[in-house]
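What follows is a single chain, given as structure tokens, in the form predicted alone.
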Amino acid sequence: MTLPKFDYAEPKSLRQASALLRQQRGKAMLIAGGTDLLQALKNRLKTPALLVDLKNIPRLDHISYSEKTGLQIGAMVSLRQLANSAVIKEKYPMLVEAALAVGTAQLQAMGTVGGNLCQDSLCQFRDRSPMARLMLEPCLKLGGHVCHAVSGSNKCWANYSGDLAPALLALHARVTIADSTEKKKIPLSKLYSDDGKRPTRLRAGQILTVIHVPPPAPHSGSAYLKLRLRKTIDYALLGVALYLSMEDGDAVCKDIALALTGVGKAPFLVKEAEQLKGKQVGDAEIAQVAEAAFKQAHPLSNIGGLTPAYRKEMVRVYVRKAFGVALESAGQDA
């Protein structure tokens, strides 16, 4: 299919990019790698009047690391660049796992960190060609008044399935949001709206520019596990990211964060995992966290593949498996 007509701009600064976005009053969109956006344009799911390309804005494609302040990732860093970074391989292997879980090698070469974090939510009742959409009444995400995934709901239940978000949530990441007048740093969790229609809280003119990750603690371990039908291309039907650090020489947990994707309108942290801080991590404690994650997961039939019941049941399995991998990488017996 052909692309719709739109104007195109290549600003040289964040100030210029933000001003262009604000001037269009919601009719402009950012383009980074374009791996998701171009398909949505072809299917007329999005019809912006203007595309604002970020590729010529300086330093958005840089990675830096300090033992004191941690990691900084520019929003225009490609997924392949992230996965190939020596410091990330050494210090943050879970980010490598998550980046390499996205799509194919070609998509990883084009897709960006910022684009992956800000990707749109998915729904098989909406993400189809214009002709196929004629079979259904327009849904909430397309300006209609129904949700085909949850009959009778006045909320859009489109599914968020990004891979980097849960890994970065588990690593306590923060993000810098810039507009034409200021920059502010917020926890990554505050970026997401839990609204399928508009999955991020970014307003017109706001741009995600940098991701900040604190330095890893000693004796730490992590894991990112992804459930999908195929090893490439597929979005996460379930993604589980776990980060933990342990006391030296025993099985007492100092810090822990568990995040899920693919089973709700937004990626989210399982707060019950934090109750393990200062405690021994054994089978019973792991089972309790897995059960809490199971209860908070709400997979629906709005993305193709495995049934919602199976995906929900696999939450327990993947959380337990993630603990085994993370504890082993932290130098503990799983």
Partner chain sequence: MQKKIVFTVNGDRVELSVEPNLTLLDLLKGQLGLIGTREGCDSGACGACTVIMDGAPVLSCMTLAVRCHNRNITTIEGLAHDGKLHPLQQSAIDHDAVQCGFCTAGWLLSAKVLLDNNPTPTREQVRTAVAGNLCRCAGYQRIEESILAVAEGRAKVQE
Given for the second form:
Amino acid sequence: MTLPKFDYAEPKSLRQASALLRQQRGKAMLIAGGTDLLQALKNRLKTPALLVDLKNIPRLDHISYSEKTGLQIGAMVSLRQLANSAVIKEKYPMLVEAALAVGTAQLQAMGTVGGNLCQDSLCQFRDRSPMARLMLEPCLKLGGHVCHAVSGSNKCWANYSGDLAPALLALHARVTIADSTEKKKIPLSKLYSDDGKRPTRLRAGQILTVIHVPPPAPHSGSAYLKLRLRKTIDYALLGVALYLSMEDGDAVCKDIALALTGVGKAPFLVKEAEQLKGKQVGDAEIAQVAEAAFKQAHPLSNIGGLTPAYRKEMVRVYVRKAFGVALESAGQDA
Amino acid sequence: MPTEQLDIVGTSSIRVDARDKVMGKAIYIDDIQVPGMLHGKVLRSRYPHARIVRIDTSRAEKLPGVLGVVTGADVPFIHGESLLDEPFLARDKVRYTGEGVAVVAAVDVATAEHALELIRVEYKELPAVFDPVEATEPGAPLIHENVGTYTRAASNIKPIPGTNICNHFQLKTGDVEKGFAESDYIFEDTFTTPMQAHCCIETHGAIALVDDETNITVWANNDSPHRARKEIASAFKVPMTKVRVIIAPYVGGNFGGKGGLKAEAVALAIAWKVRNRPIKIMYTREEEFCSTIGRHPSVVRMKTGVKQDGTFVARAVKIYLATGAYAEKGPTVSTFAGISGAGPYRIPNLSIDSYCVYTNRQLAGAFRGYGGPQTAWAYESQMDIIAHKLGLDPVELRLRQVYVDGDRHANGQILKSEGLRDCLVQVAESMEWNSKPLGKNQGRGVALMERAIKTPFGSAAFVKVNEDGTVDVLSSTTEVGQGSATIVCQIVAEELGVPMASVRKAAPDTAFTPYDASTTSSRSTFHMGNAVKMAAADAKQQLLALASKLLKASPDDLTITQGKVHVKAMPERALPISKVLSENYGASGTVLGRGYYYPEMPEGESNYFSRYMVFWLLGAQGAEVEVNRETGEVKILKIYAAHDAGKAINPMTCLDQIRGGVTLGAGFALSENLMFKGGTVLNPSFLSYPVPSALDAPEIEPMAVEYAHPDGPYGAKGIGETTNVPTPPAIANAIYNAVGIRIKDLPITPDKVLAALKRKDER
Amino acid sequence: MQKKIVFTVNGDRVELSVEPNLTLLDLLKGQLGLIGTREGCDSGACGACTVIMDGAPVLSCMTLAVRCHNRNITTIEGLAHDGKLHPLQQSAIDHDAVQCGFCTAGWLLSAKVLLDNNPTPTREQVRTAVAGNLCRCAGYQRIEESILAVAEGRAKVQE
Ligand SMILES: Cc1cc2nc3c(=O)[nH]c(=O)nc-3n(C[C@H](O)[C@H](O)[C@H](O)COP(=O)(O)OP(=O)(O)OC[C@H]3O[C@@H](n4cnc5c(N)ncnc54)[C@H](O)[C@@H]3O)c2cc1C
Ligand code: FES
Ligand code: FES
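Now that we've seen the form predicted alone, could you pull up the form predicted together with its partner chain?
Time for the whole complex; same chain goes first.
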């Protein structure tokens, strides 16, 4: 498919960018790496009148770290840049794992952190050309009235499958959201809407500018595990991110966060994991958390070649595995 | 067998086309521009089965930049290779979701795309049928009401009137019922396979031009120009001289998918209406998945009777192949599936029924293996079920039953050049079948395959010696990545006595390159190999005759080496070919050698996909796998693959055919599955259809067995097409060996494995 | 609304006006005559359209031409110099890593980026680097061998 017609602007400041977005209310869209957006444009899932390019806005492609404030990642940092960053490799290996789990080397070079977080959700009944879509009734996400994934549903169940979101959720990330008048910092979990139609809560004019990650605690460990059919290209059919830190010198958990992707309308934190704080982490506790995660997962047959039942079953297995990896890395992190 | 010293044949010459390809200079169909060219786009059906009530193209026609819109009513022609059943665009009714309904020609692609949105089609839905077994049952919706009266390529294509069956192939030997009665054990299993998609990285494309006088020119990435030309000429009822098919210099993958008329058909439809303008249609990736062809989904029921000691007594096989909305190559795929349906084994009592069944889905046609993967999946899986039940070693059991030279094949033919046993022995040896220790949850398995080869069909070639002694080979074999261009040049260089560097093979063009039945079925090395060998020998004889008086020796005493004609015993009494030509013909020196190979056939055999085979495609593979009990994931540790090449003309490219096939087979085994909801393809992209990547491809040990064929050039037969066939059952057998579960439905995805492991533990 | 862009392709400065909805792929093939870049899916999933932009492998089918302003691009046509093949190209020929050739440009450029950044990669790193370049003829083993041979400075390998 050719691309639809649109105008193109490359503002030099956030203020300008936001103003452009506001002026065109709903008809303008941001472009970062473009790897998610261009798929949607080619398929005419989106037909913006204007694309607002973030590439010329200063400092959005910076990474900085201090022991006190932790990590700041600009929204325009590419996944490749993230994965090559010495400080991130050292302090936040899970972020590198998650970035390298995205698509392919090419997509990592093009895709940005902000674009990854703000990517659209997926549904195999929708993500096709207008020609092939003609073969199906228009669905809720396209302004129609049916959901092909859950028959009879009046809600859209498109699946969120981004890889960075769970890792950043587990690392307690916050994000700065800017518009032409103000900037605010919100927990990343607040970015997501749990609405398949629009996975983020960003309103017209709002731009995600920086991701903030607190410094890792001593004796911390982490793991990002991704389920997919191929070892590359594929989106997550399930992604499990676990971060934990242990009390000095014993097996008591000090901090923990578990997040999932690929099994619902939004990436989400499994709150029950927090009950492990202050406790010894044994098999029974892990099983309990795995069970809670299992219950929260809602995979559907709208993406991928594996049954939803299997993907749900794998939540237990992957959470268990993630604990294994994270605990081991926490142990090594003396 | 030829015992002569070979200089070029049998060596791993680098590919003649590799340099152009690594430099980005190779020209594919998408790179071809014809002056005045327009671009076409196809409107496709949104229903699997529906009457077309009305089509309104008026708004599209008025769009600036649109030069015409064509619908089925404007092109009332029918095409088809074995059964004439397919319109160029749907007429009266659509038979699958994705079928072409209208084509727009416009000044650019964007305008054509836009115009499609302006076409209104009114449909009236009809009941549809998707499952091949259901489609054969009484009361199933009829997809083609007149299948009984369709024109057939030959009388051995046997549709059953009043049903959805467009070919019923039968093969019976002995008395199966008696055989079953005499058996100690009866095994009955049903195996299924899904649709696999070809996924050539290059999509289909064509440029069609029809002028006022119905001269038709088509540029395409078709695998078989002469077949396409004949199909076009007979569909449009014009003499063949009016049809010219030009193949793009390079074709980006085929695997059977680029035969017949695909993009050619829709491009011709619009060109028939919008005359005197070349119109290009490049398929999108999505159209590749929804509106070309894939591998026949299958249901194979296999009943086998054996004696206590493992001797096979009887086997009854019922094969259902879902060919989709049109027959395409389905009838002959089902014939090949049937001929080898019982496997390459001595079984005295056989009953094979192979049904090619219409369904309301995307078509199935030729795809690497052509009926082989579906039946080998069944007979090789059941072979291990039997071996296990009887407590016999799977390799041992196969060695006892497998055909060898002198056996009578199920088709009645006495076998010669049957290297299958050697393949199995090599595989078993290299995988240290009985001795190598394997770890926990690891297992090994083997599988064999036999497949028919399109018989009897001819291939012709010209070898043109130029003024300067270089050589052009005119042959309609299409280079699609299999390496035929290289092999053809090697054979000509060898036979004529010139260096590889002076031989060139151009892409086919029906106006210049002589007849060839097709670049399919692994027939080129054997058939075209023979043809170019003859043509080169002919040219050589002419050159020797011309040189005879110059060198004052009889032609019999002359030969050619390194491009020089010389007296055999005295290499220094030599003349370069160019000199031989100029001395005889002045500035106009040329010699044209010709060759035509057509296999010798037994009396009374059909001349269209006969049951007798000029040679067989044979191979054995072994798999070592590890199963993850927690996740159900299967890791292929290694595949050992031995295929019978007769003689490897180019060992390097020959082994690469094996590697490529095994990777495709491993994809079919573990993940590939074109999924449907009703008639709609659910995963029509490279994102959602899991073509294996470099990280997913298994480790492979390829082996070319050289069991020479008396009629093959230098003993060669074909190899490339079926190197994917034994991979899935070898893997399934290894999985059974590892963890004791038997999956009978491809692909063997982790969810299926895990569910089977659970069921086993519960038992 | 056309936009003027200036960029470098294979060392040549290019200056032209483009529509915002033109992809780099269509610009290269359609307007600059650089046909060696291939279109396999037009949706970011096959890698056939890979080019190198400022040292990174990018998909030209997913890149807007307007965004290439001031960028430095290498396509497959820029790999050889004065008819002398890049070692990766020569190795691809010698190792029979080329079958139908449709994926070839893409993985050669992916491999170039890899070796430019990591002259001695492991087999796993080679695989990962070309994992975004689908090859249906599945010369993967040969592709890996051919890249490793360059990295290890090995001479020709024949069967
Ligand atoms: C073949 C293929 C495979 C893929 N596989 C994966 C995968 O495995 N995992 C995965 O996570 N993704 C995958 N993707 C999706 C995509 O490539 C990545 O998510 C990528 O990181 C998106 O980043 P981008 O910069 O290209 O986003 P863009 O396409 O530029 O933007 C995506 C969306 O976010 C909005 N946006 C971008 N930046 C901002 C911002 N700063 N503030 C507010 N809104 C913003 C855009 O308007 C757009 O709607 C795949 C894509 C393809 C084509
Ligand atoms: S054509 Fe660009 S990734 Fe396939
Ligand atoms: S060589 Fe054909 S796709 Fe790679």
